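Shown here is one chain on its own, the form predicted alone, set out as structure tokens.
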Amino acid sequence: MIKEVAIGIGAALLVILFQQGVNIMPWFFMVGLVFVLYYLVGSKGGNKSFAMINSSKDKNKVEKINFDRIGGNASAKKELLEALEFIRNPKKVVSMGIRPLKGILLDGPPGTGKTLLAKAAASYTESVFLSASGSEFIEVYAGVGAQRVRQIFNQARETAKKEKKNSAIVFIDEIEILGGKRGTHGSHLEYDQTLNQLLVEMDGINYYDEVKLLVIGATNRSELLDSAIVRPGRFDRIVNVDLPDIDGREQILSLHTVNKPLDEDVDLKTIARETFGFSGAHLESVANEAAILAFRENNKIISQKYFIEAVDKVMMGEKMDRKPDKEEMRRIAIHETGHALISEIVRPGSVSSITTSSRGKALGYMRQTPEKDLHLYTRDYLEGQVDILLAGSIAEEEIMGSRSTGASSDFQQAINITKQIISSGMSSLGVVSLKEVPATMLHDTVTKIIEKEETKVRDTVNRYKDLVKEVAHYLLEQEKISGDKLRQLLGVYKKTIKVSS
């Protein structure tokens, strides 16, 4: 009403002054540029809306998400609840003489979960749940980011009043971009301001005001962030949310599957041992390819089958139409027999499958089964993971007389773990920084190093040689080989060797 009020009055004025003969061109100049720098500033900084999730005004679009949907990461959910304690329970806080947390931490890989467990932070504690981006907060225009800064919190305590709640989450995801270490923007201190105010806001959360506040951020990269962000009275607590173990994803597939019409011959527990290294976001994409897939072929039910292709699927990518000739395809089950074969010997049962089927970039490939999740290595684990990775080319090298291109993301896979037996003081070198080593020094011990598992790893193959050219034949005719199958033909082949000996 006022807006159009004063628009009004305006074009009244400039009508009178035109009669008067007065030249109003540069009014019309300068109503331009204010209304330009409004639309700049004002429209893009200073009315902007912050999403705002679990709200009694979307009950209906939203589904809650609770903590019991939540599969894996136990303990970050632990650390999680007992901070949110201090707002289910403000009495028991105040007669134990605690201060509030003010700001949590979510720090794990892209895929983990973050987002969830902040959105179930808010329906745990029945409070106003304001999501942002750090992205939404930085622009070009000097003081809009701290703007916004003000606007999102002023935003949560006013929506909290406006629902009759007492409490307020304000979650910003990939908090890496609005705070990350000052003076590392250059000349552009826009990044600075921001953080700054963000610092202010949260200095200024007071826990007897009428409207608790809880700021909740996420990353993945933490080692970004500026060092007064984290420190205790600002986010007093950094949870790790990490990648799931084996039972975690066990749990994180079935919370997934409960809605889909699952075959009987469905192992999650085999399907979880052959996830190593996926996040919660590829576990769902896992279930859903599963179904894509049996949809596909006009099945009701999701079967076993399913869900391996879908690994592999979310894994590599979808097959590709090309096929290499008969040549090419030969060198490639080599290639890959030669990595299981290693494998095997290595450490027996850690092959899934053998494939010659091209999925993405991949040609073909070996996938490996762990036996149990680990999370330190020793010299022997490593030297058998360049073992593995060697093995292909070698294979290639015995068998048909020469290497191919095939192998360079092996072999570069292969100095990077030989680089960290170096980097762990497992090496002649013994401890030592990488960074200090002469590059010299550390080529020729890494060199040394892969000679010699070179030469281990020749003498295996050369050994199993016609045991390769079997199962290479077998992934001619048939694209694909089990490892249950290939552990049958390595025993028979052991066997062998044993009687002609």
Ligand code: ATP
Given for the second form:
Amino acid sequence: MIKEVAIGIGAALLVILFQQGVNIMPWFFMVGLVFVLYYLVGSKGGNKSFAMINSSKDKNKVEKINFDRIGGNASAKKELLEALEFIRNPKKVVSMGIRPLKGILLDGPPGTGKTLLAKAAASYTESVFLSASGSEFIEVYAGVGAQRVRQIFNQARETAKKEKKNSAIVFIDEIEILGGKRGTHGSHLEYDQTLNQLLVEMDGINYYDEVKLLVIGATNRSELLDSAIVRPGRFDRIVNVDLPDIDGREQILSLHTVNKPLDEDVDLKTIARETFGFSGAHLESVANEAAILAFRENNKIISQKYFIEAVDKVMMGEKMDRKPDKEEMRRIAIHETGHALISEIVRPGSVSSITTSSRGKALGYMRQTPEKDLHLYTRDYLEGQVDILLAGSIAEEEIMGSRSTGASSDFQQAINITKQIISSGMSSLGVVSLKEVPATMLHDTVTKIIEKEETKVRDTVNRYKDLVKEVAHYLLEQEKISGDKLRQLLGVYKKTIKVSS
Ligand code: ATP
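Same protein, different form: I have the form predicted alone, so give me the form predicted in complex with adenosine-5'-triphosphate (ATP).
Every chain and every other molecule in the complex is listed next, the one we just looked at coming first.
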């Protein structure tokens, strides 16, 4: 308001001076200069206001969250709650002689709920919550980042006092941008000054301050952080926020479906089993996409088939309109059936579905259901994965007489798995460092493993050739086959032809 009145008065003054014949050009330049300075110092550097919750009047208000709204992450929640005790129950912590925490680092892949955990920490401790992303502190102008760091800490203290709260949480997402190793950036000075300022602010946090401050940082690249930032006394506690396991996935799905009308056939456990490797953000998207798909078909309730399709969509991308010609479609069907056949033979019950509809970059795809979340892989398991990847192009070759370019990403993945076998000391080379193995030796070992697996897969595909043709034919008619249907056809084939697996 004051700004508008000042601009009005200034403009009126210039008009009066102009009418009285005064040369107003120098004044114009002066005013222009003042505006440029205001923009650089003010909007770029100075008056930046960071997003906050618990602040009733703030225009950047962020949604309030509590721990019940976060699924899975049981150990991360436990560790975080324990760390928050010093804000909730400071006397008890001090009576034990425990040094209060200044910072907590949440480390984990994108979309696993790190921001949610930080917001829940603020609600749980009834603290003021200010959030900013590491990139908001970095500017081309030296000193601006440091000024912003000072500002967010001051804003946190002032807001807490204004709202009569004892504590404030400053949340810095993507902290590796602001707290990356010193001396590694192009514009050293600005990055280093900003990080130094953060260290100064953290060192200045005092347990006896009127407002207790806690800094929560989030990153998925903790290896990039400067060692000064993670040393004891700064980010004292590092909490790993991992991708959810099967139970965590089920919990997250149920949290994101409470507000949705679900059909009786919806089985979230099955969806959780099919979504190995999904983050909380992916699962939220599955629930949302399932509702959108039901809505598109004018259904008032969401049934299981929409969830299954939503998983495909989140995993592979939107369905594409492109329709390959008949010959290409047959090749795609045979390729995908090849993958599925070997998957069923190597790990019975592992195929969830096969489809020839294109999504994202894939022209067709076979989806697997892992029986359980695995964290360690044996050589047998990895060889099985290589077999499944090679099977698509071998099926094409054995049935259509040639390979196609569609298998290049399969081969790349197969080579990566083979290198994993070598680097884990499970190859004929024994325990070696991949970096130190001569290139030709590495190439020969990879080729030997792949060729051995190719022979095995070719033999199996030939024994099941008629089944591959039959399933591919069925696929061309139906566009999609469930794992159960494939298992049924495989069972019948085994009985009539009497092949042993
Ligand atoms: P990034 O590293 O990309 O910043 P993040 O780890 O901070 O991601 P959030 O922003 O907390 O992830 O999560 C994004 C969204 O994903 C949330 O708004 C929520 O809908 C959903 N989500 C993620 N994890 C969980 C979880 N554990 N429980 C419930 N919902 C979750």
